[in-house]
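Shown next as structure tokens: one chain only, the form predicted alone.
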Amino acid sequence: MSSASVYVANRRPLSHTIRRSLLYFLTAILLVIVLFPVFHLVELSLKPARDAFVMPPNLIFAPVWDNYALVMTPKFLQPLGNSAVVSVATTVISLILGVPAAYALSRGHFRRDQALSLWTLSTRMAPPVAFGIPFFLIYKQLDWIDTLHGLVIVYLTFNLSLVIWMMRTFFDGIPTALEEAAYIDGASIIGTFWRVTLPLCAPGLATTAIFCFLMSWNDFFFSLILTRSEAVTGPVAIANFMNYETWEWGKISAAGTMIMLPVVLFSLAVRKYLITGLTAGAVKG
């Protein structure tokens, strides 16, 4: 072996280590940038009001729980419960209605299937503000203003298209040979869908469910327009801590942390399926 070959062989691990270290360094910087608002929100919720915006900021302090105690009242807990009920109901109903529709579009052969898919996607193209006044006028006639089922129906209008488009991609990635084998063994269409196809789409179901839950949980616009007091959700309740006299930053931060926490815990619980679903959903078999 020549000296040049030995030199290249020795240099290759060093260059690989440098590239890997640089990648870790850039990833760490990106994580700091992305997670800094979350850290600042939690930090602000644990500080006394007098220390919230002191300069320079106090990074080392004794945490206090006064802000959480102040928001743990029916004025905020009821809207938080409304958010949970509406988000869970919307997610479940969206999956029940959207998953079979996505399977039909994936496996069926319609004359206008592409046009139908495009029409489904077009329901998400207009901004929500374009539907605010029509929904308000319709709900006023139906006496659905300030009702939980009214919010569920509104959220279904934009979650269904999300479920159909995401799940169709996952169904397209499952080979039809697996279903044909189940048919040969005597399984029905529903039995094959329930016992073969759906379990294989578990990562896709988890990913879709998380996105549906997030879309409903974080909604502010429709809840602000279509609710008054009884059906107010968490994001709108946070706005009540802002008034003309002062903005109660401690309460706002504590309420924001409480709204963020269930989503974080849910995402951590299904992180395995979430990562698999986000990577597998973009690949067709």
Contents of the next structure:
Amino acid sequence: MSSASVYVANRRPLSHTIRRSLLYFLTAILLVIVLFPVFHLVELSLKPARDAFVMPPNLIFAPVWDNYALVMTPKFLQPLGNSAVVSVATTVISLILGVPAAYALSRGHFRRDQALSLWTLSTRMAPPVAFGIPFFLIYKQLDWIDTLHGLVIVYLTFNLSLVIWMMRTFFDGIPTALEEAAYIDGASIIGTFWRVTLPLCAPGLATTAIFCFLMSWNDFFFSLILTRSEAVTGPVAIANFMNYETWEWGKISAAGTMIMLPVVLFSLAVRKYLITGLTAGAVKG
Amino acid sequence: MAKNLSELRVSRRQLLKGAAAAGGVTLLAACTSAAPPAATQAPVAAGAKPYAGTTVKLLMTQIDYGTGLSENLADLEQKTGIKGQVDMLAFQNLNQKADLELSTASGAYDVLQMIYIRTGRWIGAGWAEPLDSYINDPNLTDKAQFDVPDFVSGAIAPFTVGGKIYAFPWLADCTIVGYRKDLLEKAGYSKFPETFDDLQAAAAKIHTPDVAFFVTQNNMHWIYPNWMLSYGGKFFKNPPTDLTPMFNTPEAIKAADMFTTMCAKYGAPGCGSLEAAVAETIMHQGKAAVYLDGTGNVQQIIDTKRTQIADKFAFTQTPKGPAGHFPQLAVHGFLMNPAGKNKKAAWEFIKWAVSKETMLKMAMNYGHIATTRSSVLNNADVRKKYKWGDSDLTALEEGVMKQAGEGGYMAYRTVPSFPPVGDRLAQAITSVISGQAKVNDAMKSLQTDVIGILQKEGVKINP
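Show the form predicted together with the partner chain, please, the one above being the form predicted alone.
Next comes the full complex, and the chain you just saw is listed first.
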């Protein structure tokens, strides 16, 4: 085949190129819209107070780190640390308890397994505010207010249902024939679960873990109600930069960027699993 | 130090107590009326530190005054031995948190911020300890030094019920106006308009699409009354004895019409729904000519760290109306929690937190102009500090406090039913500003709904 004919064969129709360019263009616009608040948050955190809201905005400026220096105090760093401890603990415990429960519900044959699944959702059937006073009164009696374990337990009640429902869907998508093959080879139920099923569900596990982490990391309501000074978490600490006389925009944006950063980095690190997990089951194979 | 997961162990007794609490959730009302424990501390001996090792916790809003208290706790400890702790929350969150702590008699905080519009409700519910026995006990209080009469009348009046004092004020937010002198002068105004009618006329002259005439914050039940009372309108017929709502009177409707026109026609974009900090920012950007709000907020527009046009601002009193001049006042104090465990130490804390020395320090070092002591407002250094060009902020502050105290027109704000009524009023005003409702319809519907709210709360009214 001559080089000219190869060239002709590889040429794409003009309409395809235009369509593709249009798609890229629309994607870029969508990205700008979606990411603008994030950009604005970071931009505000790096501008001196006087320039923060100048119109028209200065898009090219020498960044200053004053706002970050101002929030790097125990007043914010301790709550940030509390957020990390509570969120990691909640995520780990939710997965340890919820994943086997989801597996049992997926593979077991109970008389009322549908009803059981539904009841696990009961903690999410009302807005958090409905549970606020009951939790406060119970915790007051237990002397659990303003404790990290108190927060972990309250987040567990919400996260467990999330883990069970999400992981059950992933387990349902794994063919039982693979497990049966492992049984024939002499594997136990736990061994099969650990060596065969769970590795196949790794993307689902990563997705579920991220959602669990985010639920605890971003919670504001329970942290406000059930803490006072020692166990306060990041979101409440950020809100406290809203001074009675004025809002400290620079500190709010610097603290907001700092609280967003770990989640962004974690999501980037596991993005491969995240995308696989989010699309799993979207197409019936 | 933060409590950690190692404390997860729970005794059987704790679990049983928790279960009992869960069962008792529906008995919340009963829990809230629990009798306060008796004071247990010994009287103060002169020169001694009887409170050494005692911790007193304060819950208040996030504000520079609170930062000042936090940073000066060593003074308190040196004088009394008390170890103080100041927990501060954003104001919106404080409202929820303080209500919860007091209603459940948790006793976690010894001293709390008395929130102005909750005064009637909290005192009525017994959630604030009467302080007279502490004031009048010579072992606990040096009356000459503490000097109760030094508190400006308008500031202490809301916390005095039935001749008893339930809290001491530390913040008196008074509505004033901050304005762009250059823009008004350019339009031919050598001084700020004295009446709301004149203000409207000035707005028509000065407002442009680029620079709005007016901006204010979104707390409508705090801003609109400046107009409402000045035009002869009222919230209630004769608070606190006759709470018949008066929102459908011609005066209230006229005031609502004037105010909503100011916001909708001459206001900055979003006027009526902007947070105070956003309104301040609009002034900083030079996007509005006039800002009406409390002293605590309005003075922020001259923060030279945040604006390059601070020298163009001036301050004055709010305009008058046909019925007179009614600038608004919001006072916040410190109350003693009846469920607290260290009442005498809490009293020492309150005395220190509102003392002349502390308040002077706050005024001089922490930008606290909304002070409540006459001696501080008349201190030469304070007066000098709060002079901005020709504007005398301390004189404005003291003037409003005295006027509100002597006039007694702020009584509407401390009736126990005010918070839900205020919220409903804010909805009505916002709906008119946003063009969703006509002013007549909104005010009539407000009247009907408020009657319902009051009747639901057991208030007898004569519609």
